[in-house]
Amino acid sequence: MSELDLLISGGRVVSPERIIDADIGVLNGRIVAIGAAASGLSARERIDAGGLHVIPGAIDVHVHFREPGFSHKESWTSATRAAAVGGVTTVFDMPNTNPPTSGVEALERKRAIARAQAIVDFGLYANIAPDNLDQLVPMAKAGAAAFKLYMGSENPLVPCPPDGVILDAFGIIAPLGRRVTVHAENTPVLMHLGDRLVASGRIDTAAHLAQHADIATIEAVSRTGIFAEWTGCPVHIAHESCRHSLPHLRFAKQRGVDITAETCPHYLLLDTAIAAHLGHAIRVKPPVREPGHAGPLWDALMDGSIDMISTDHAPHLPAEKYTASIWDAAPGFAGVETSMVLMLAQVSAGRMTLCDYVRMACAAPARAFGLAPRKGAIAIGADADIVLVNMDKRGSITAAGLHSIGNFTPFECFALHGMPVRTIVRGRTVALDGRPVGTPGWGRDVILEA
């Protein structure tokens, strides 16, 4: 074998099934060599991870990285730094900006906004819209890594199609290879419920809780279930946060469906009473539950009936959070760069394993996207995104010093053990230390430059 670009050496190298002591070789970009294969070889770069744990880079299915149209709050030069010191080497942005990703003139015109700033790679949703379904398979055939269907919807720049041309939508879909995500809501039990909240003169924090009342969960995550039976359509839940709708989404696997599901730290770490100091802050789309939901969901993410984390990543400057109103409060924060902190600090507390994590936040995702074996793993032929652990280095989470222009979190001051100190994409180096170091223009499409 020819020198390598890149050797690192000692690590203790992680995969969903087991932890092993070995050397990875790096060489154009992707993993050449494991174990005895890549010792002593000769490499231009040299990395000493003794002490460190070696993962695959994380894959965050669901961002919004605001461009275009709300660059105010994030652009996608500050999302990807934010990314690469969180670990996360893979990312798919969702199409709710300004304008939507609905058409292949609003995919390119992202596509090249992504490619002048990104230092970690991406894929980008196209938007299922109630008007569009001409532009469907043209968007698949332009590089569009995944469909997001906005089931649940009060925002005019993605409303939620009709049922009838959700299932024609999921019929056009189902042979091209992709994936839809859904945010499953009933957007009728919403808007009634909103409306009569509004009507009523509430505007307390609990409204948004009353408003996304759990039947339209549930609702949404059975209907999505049995629109993908019929069709053969594969999909995705996003964001699950209700314990009610676990049952329906198991028995949906159980008859075969092609449905994955993820959920979010904020939903696993997060309820109602933890969060109360938080007011109209606090809230997000689906809402951070009442006590009671996050114990579920830990054991159906454990089980696997929940495939993955994601974060849901959605940011928002504070003064547009704290708000007299809680309808006036813009939902969602940021958590691209905390998820996999948040969730290190689970396994150093002995709730999970880093074999599980791995499976979660990297091999899962990967699977269900068609990422896979390419990325999502440490094994030969396969990119070389990885990052190296700490596992003994803590810290804590502040606003300040996130990399996000929106950079309010719910985890203020939340206590770290276990922390990612270098992320490598493509055998590059893109973060180090806490610090964004990549260049822009490193992170590549990953459909169309794989």
Ligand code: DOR
Second form
Amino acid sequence: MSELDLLISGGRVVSPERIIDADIGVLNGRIVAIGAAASGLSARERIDAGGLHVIPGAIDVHVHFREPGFSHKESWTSATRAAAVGGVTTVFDMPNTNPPTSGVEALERKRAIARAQAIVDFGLYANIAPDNLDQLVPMAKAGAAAFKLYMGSENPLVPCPPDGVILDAFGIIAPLGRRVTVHAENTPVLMHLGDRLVASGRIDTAAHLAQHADIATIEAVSRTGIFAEWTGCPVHIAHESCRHSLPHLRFAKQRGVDITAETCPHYLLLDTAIAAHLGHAIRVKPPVREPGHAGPLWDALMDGSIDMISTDHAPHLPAEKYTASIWDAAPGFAGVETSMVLMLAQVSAGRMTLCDYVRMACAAPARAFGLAPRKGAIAIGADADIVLVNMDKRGSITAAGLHSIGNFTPFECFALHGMPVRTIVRGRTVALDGRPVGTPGWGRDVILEA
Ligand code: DOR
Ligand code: ZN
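What would you give as the form predicted together with the ligand, now that the form predicted alone is on the page?
Once more the chain from above appears, this time first in line as the rest of the complex follows.
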């Protein structure tokens, strides 16, 4: 073999099954040699990974990078810098931008923005709107990485389609080889409870949880499984937050429905008691619920019922979150930079292994969203999307240290043990020791430019 571009030597390489001592050789952005086959080769760049773990870059299939339309909250530059520092090498961006990504033109406009700024790789979601059935095939042909269905929505930019349209959309998408990620809440229930709570004068933090009652997501998870079964459309449950919807997810899987699911660090690590000091700022849809949900969500993640970790990275300015009324508090918060460190702290605490983490953050999303074997694994022929992790490194999370514009985090002061120290996308270092170093424009569309 000719000279390598990069040799990563002396590290401990992690897969979902095992950890092995191995060197990694990279040429033209791909992994071309692992272990003894790599060790003897000469390379233009050498990285000594002695004492470090070497894991695939994390794949976050649920982020809101806000452009076009809301660049005061986040930009593709700020967001992908945050992703790179956080060990995330591929992101899938949600369509609730302005304009929403509901047609080919909007998709191409967003791709141009992303391409110019991104320092990590990306896929773009196409929205299923009440009136865009004719755009679904064209958007898939134009490189949409997946579809998004706002089954629970109060956002006029991305209203929930009627059930008949949802069935039609699933039928159209079923043969396309794309998955539909579903915000699984029942819109009429949300609207009804919301109206009643507002009419009764409630403006307190707990009113948001009362609006997003468990039944809204229980029903929607169940309906999603049934609609997917009926149409053959692959689906993915976004941000699982509620233990009572898990039996419905498991039942769909038992029936052989092509259904996957994600949960997020804020549902695993927070509840209304832990987050009480945050007031309205904890508002997120679906909500962080009362104590008692996180344990069953962990169990589901460990037994594979919940397949993967995502973040629902949804930055807003702090001023948009600290409002007098809960109904004015912007829902969501930054997460793409803090997910890996939060999960590595759980590894250090003995809650799961590093192999488990690689399964849920890298392998599972790559498989579910059609990116395997190119991404999500350290394997011959795969893209050299690699994160070097120092499991001895300690730190803590601060909003001020985050790279997002809307940098509020509910994890302020959370103690960290185990941190990414270098992030590599297709052989090029994009973050080093907590600093982004990648060049805007390095990030590629995973569908069109693979
Ligand atoms: O909390 C949320 N924020 N949930 C969503 O579904 C949308 C997101 C956003 O875009 O702000
Ligand atoms: Zn979201």
